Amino acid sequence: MQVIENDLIKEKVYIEKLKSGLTVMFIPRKGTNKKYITFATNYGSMDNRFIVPGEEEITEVPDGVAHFLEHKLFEQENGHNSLDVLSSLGVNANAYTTNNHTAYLYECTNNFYEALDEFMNYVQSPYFTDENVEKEKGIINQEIGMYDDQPDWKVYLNALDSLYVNNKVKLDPAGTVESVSKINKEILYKCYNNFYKLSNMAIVVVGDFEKEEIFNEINKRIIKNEDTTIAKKVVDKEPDKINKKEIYEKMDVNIPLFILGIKDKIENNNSLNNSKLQIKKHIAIDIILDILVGNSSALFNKLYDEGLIFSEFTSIYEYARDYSHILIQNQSFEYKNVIKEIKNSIEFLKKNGINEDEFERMKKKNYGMYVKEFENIADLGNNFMESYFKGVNPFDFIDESQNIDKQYVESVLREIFIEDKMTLSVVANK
C-alpha cells in the first residue's frame, strides 16, 4: 500500500491497487459524519475513436456514447433504477461525464455500506436493450436542447471550437441529436466492455473509516474481472495554430457574453513526464490571471469604474494530456474594448514585469485557495479522481505554491499569453 501525505495541511492518502486491477484511494477524515465515494473510469466524451485489443482497424463510435453510458448504467435488469434505490437509503447520488472520465458518486452520513452494495453493483452490471436505449434517446435529446438554449454553454463550446482544429475537447459531451440517434445497445456494450475494466478505473473514498476495513469492503464487492487489456485511444494530431480567430452566435441575451481563449501548446503539458512541472505551470497561470483580471486587479477596477463591465471575470485554466487552454469570460456591451484592454495589460506585464508586492500577494491568495479545496469532502474526492487521471498529485499544489518564484511566472506569461494563440467567442442579442 502506498501512502502519500502532506505535512503542511496534515492530510494523507492511502492508495492500493487491488488484484482485480482497480485502484482505490482512501482519504481519512477522523471525526466527520459525512462520507463520500466516487467510482470512475478513464473514459470520457473525447474517446470516440479507439483500437480494440487484438484488432488493427480503428473503431469509431458516435459522439455522446460516454454520456449515454452514464445515463444507462442506473437502469438494472431487475427493473429498478439504482439512483432511486440509493435515494431511498438517504444518500445523495449522482454521476457526470467529462472530456476525460466518467464518474459515479454518492455522499451520505448513514447507510454507507448498504448504499455501497447497490453502487458497486450497478457500475459493474450494465443492462442495455433495444427498448431502453431508444427510450433514453428522447431524454438525452431534451437535455441537449436545454443546454443549446443556454448562452453560457454556447459561448463556452464556441470558444473551444475556435481554439481547436481537430481535438475532440470542443465537442458537446452529450453529443448531438443526430449522433445520439446512431447509438444502439451494441455500441454501448462495446464501449463499456473496452473501457469499464477495473484496470482502467479508480475509486476515491473520503470519511471516517479504518483503512483496512474500507479496502476490504470494496474488494469483496468486486465482480470478477480478469481481463486487464484496455482499448487504445486514438487522438487526432492537433496543430499549434488556432482554428478561428473569432466566432459569433446570436441568442436572446441582455448583455453580450464573451470569452477570450488562449491556446497552449500540447507539448507544453508536461503531466506525462513531470507532474510537478505541470502543477507549477498551473499555479503560475492562476497567479497571472489574478494579477490580470482578478477582482483586486487594476484592470478590473478600471473597467468596472468606467462601466465597461458589470461583474467579476471568470477565468480558468483547463488541461489534460491532449489539450491545454485558458479562458477569460465576462459580459459587456463594449466587449471589443474590454478585449483590447486585456491584451494591452498582457503586453504591459510582459514588457515591465510583474510587481513584486502584487506577486507575493497573489501567491499567498492562491496558496489559501488550494488549502481550502481540501475542506469539502466531495470537492476533495473529485479533485483526487480528476488528478489521478491527469497523472498529478493534488498535494503538490500546496508545496509548489510555496516555492514558485516571480521569474518563472513571468516566463510562463511570455510563453503562453501570445496574440497569435488568442481567440474570441461572443454570444450577442439577436
The other form holds:
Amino acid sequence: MQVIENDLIKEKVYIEKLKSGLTVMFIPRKGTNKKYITFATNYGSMDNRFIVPGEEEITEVPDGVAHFLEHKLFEQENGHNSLDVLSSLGVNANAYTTNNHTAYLYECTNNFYEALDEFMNYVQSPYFTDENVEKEKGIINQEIGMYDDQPDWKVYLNALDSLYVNNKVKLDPAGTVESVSKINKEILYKCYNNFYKLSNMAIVVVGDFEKEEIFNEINKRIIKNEDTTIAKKVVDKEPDKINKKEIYEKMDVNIPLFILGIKDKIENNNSLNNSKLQIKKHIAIDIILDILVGNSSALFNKLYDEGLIFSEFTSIYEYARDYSHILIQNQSFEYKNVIKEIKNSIEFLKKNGINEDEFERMKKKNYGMYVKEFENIADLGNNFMESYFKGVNPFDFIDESQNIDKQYVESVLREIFIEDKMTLSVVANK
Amino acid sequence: MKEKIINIKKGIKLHLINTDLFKTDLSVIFITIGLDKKNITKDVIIPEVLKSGSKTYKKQIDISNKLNNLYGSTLETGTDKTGKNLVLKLYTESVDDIFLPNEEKNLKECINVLLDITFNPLVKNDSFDEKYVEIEKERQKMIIESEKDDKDTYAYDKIINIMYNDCGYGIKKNGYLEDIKNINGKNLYERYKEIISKGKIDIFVSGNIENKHIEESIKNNKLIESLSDRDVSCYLNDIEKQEKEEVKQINKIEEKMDVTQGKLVVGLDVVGKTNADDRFKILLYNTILGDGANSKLFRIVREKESLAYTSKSNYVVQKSNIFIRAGIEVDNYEKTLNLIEEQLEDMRNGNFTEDDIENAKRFIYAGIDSIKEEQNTAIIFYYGEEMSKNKISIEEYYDKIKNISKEDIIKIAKKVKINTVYFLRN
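Condition change, the form predicted alone to the form predicted together with its partner chain:
Every component of the complex follows; first up is the chain already shown.
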C-alpha cells in the first residue's frame, strides 16, 4: 500500500491497487460523521472514438454516450432505480460526466455500508432495454434545453471551440438532441463493456473509517471482472494553432459575456509525467492570473472604478493529457476595450517583470486557496479522483506554493501568454 | 459542535461555534432589518459600498491586499429576503492558524477587518464617498437590468413578485430601477446609520476558536462598544400568527421570452391557521412531494413521464409557501400541470406509503446531520432559530420530525392550495 501525506495540513491518503485492478484511495477524517465515496471510470464525453481490443477498425459513437450511460446505470434489472434506493437510505447520491471521466458518488452520515451494497452493485451491473433507453431521451433533452438557456455555458463551450481544431474537449458532454436520438442500448453496452473495467476505474473514499475495514469492505463488493484489456482511445492530433480568432453568439442577455481564451502547447503537458513540475506550472499560472486580473490587480480596480466591469473576473487553467488552456471571463458592454486592456497588461508585465511584494502576497494568497480545497470532503474526494486520472498529486500544491520563485513564474508568463494563441468568445444581444 | 450565545448589548449577539473539524474559520455579521420597498434599493447597495473602502482600508484594493496577506482570506457580502425581513450579510473565511506555515493570528486579524468594514465606513461630512456610491449605483442598475439573463431565477422571483405584489415578501430582491437615481452619498449614509442603530445584529464566529479570546476581543472592540442598545422583537418570525385564505381563483400567467425550454413555477399556499409545529409537518410534506429522488415530482414527472430534467419543490418557512419548479417542453405545459395537480390530490387523499414517509424523514435527518458537519449550514441553522419565536435545538429538531404521523401530513395536504401558476415560454 502506498501512502502519501502532508504534515502541514495534516492529511494522508492510502492508495492500493486491488487484485481486480481497481485502484482505491482512502482519505481518513477522524472525528467527522460525514462520509463520501466516489467511483469513477477513466472514460468521459471526449472518448467517442476508440479501437476495441482485437479489432483494427475505429469505432465511432454518437456524442453524449458517456453522459447517457451515467443517467442509465441507475436503472436495475429488478426494476429498482438505484438513485431511489440510495435516497431512501438517507444518503445523498449523484453522478456526473466530465470530458475525461464519469463519476458516481454519495455522501452520508448514516447507513454507509447498506448504501455501499447498492452503490457498488449498480455501477458494476448495467441493465439497458430499448424501452428504458428511449424513455431517458426525454429527460436528457430537457437537460440539454436547460443548458441551452444558460449564457454562461454557451460562452464557455464556444471558447473551447475557438481554441481547438480537433480536440473533443469542445463538445457538450450531454451531446445534442440529434446525437442523443441516435443512441441505443447496443451502443451503451459496447461503451460500458469497453470502459467500465475495474482496471480503468478508481474509488476515493473519505471519512472516519478503520483502514483495513474500508479496503476489505470495498474488496468484498467487487463483482468479478478479470479482463484488463481496455479499448484504445483515439485522439486526433491537435495543431498548435487556434481554431478561430473569435466566436460570437446571439442570446437574450443584457450585458455581453466574454471569455478570453489562451491555448497552451499540448506537448507542454509532458510535464504530467512529473506531478511536481505540472503543479508548479499550475501555481505559476494561478499567480499570473491573480496579478493580471485578480481582485487586487491594478487592472481590475481600474476597470471596476471606471464602470467597465461590474464583478470580479473568473479565470481558470484547465488541462489534461491532450488539452491545456487558460480562460479569463467577465461581462462588459465594452468588452473589446476590456480585452485590449488585459492584453496591454500582459505585455506590460512581460516587459517590467513581477513586483516582488506583490509576488510574495500572491504566494500567501494561493497557499490559503489551496488549503481551502482540502476542506469539504466531497470536493476533496473529487479533487483526488480528477488528479488521479491526470497523474498529479494534490499535496504538491501545498509544498510547491511555498517554494515557487519569481523567475520561473515570469518564464511561464512569456511562454504561454502569447497573442497568437488568444481567442475571444462573446455572447451578446446583438 | 455547540453554540455559545453572548449578549453583547440589547439586540446585539455574538454566537461562538467552537469546532476543530475544519481547516478554515468563518466570521459572519448578519444585520436584520424590516423589508421595505422604500428602502430596499439602498439596503442592497450598502454592503457593496462598505466593501469599497473603510476608514482603515480606504480603497477596495487596500482591502484585497490586506486579505491576500492573510493567506487568501475572502470577504463576501450580500442581502437576502427572509420572510418579512431583509438580512445584510458580510462573510469572511480564513485558513485556521494551525494550518499556516508560520505562526500567525489569521482569525483575529480577519475579524478585525470584518468589523472595520462593517462598522467603520469611509465617511466624510456625513456622507459616503460619492465616487464609490456612483459606481455601486451603476452596478446595481446593471444587476436589475440583467435579471432576465438567468431564466430559472427570473421565473422564480417573478412568481413571488406576482403573489405578493410590491409589498412584503414580493419586494424585488435587487431593488428598483426608478429608486436608484435619487440615491446619493448623504442619504445612503443616513440609511446606513438607521440600519446600524435599529437592526438586529448577530455576529457568528465558527472554527477552532479555543484559547483565542475571541469573545473578549469582540466585546472590547471600540467599534462594537460604540453601538447602542436596540429593541429587535419586531423582527422575529411568528408563523402561527399567519392565517391565509384560499384564493378564489387560481392566477395563471404566461410570459414569452426567447427560451429553448419552458420554465413552469407553481406557487402554493398553506391556507388556514398555522401553529408552531406545522413548520416541521409542512417540511415533511414538501419532502414527500418534491424534494429529492424519492419524491413524487421526481419519480412521476421526471422518471416515469420523462417530462423534465428538473422537477422539484421547495418550502419557504417564513411565508408558508411551497414552490414547484419544472423545466419542460413548451407543448407539455397542460400535461405537466395536470400531473402536478394529480400529485397534490394524491397527497390530500393519503396516496403515499409509510415507506414514503420514512424515506422523507431519513432525507431530512441527513440534512440535520449536516448542520454539525458544515460550518455555513450550522450558522444558517442557528441564525434561523435565532430569528424564530419558537426556538429549537438540533436534538429537538430530530424529535419534531420523528413524531409526525401520516394523519398529520394529510391534514397539511388538505390545506395546500395552488395560488398562482407562472409559465415562461417561447
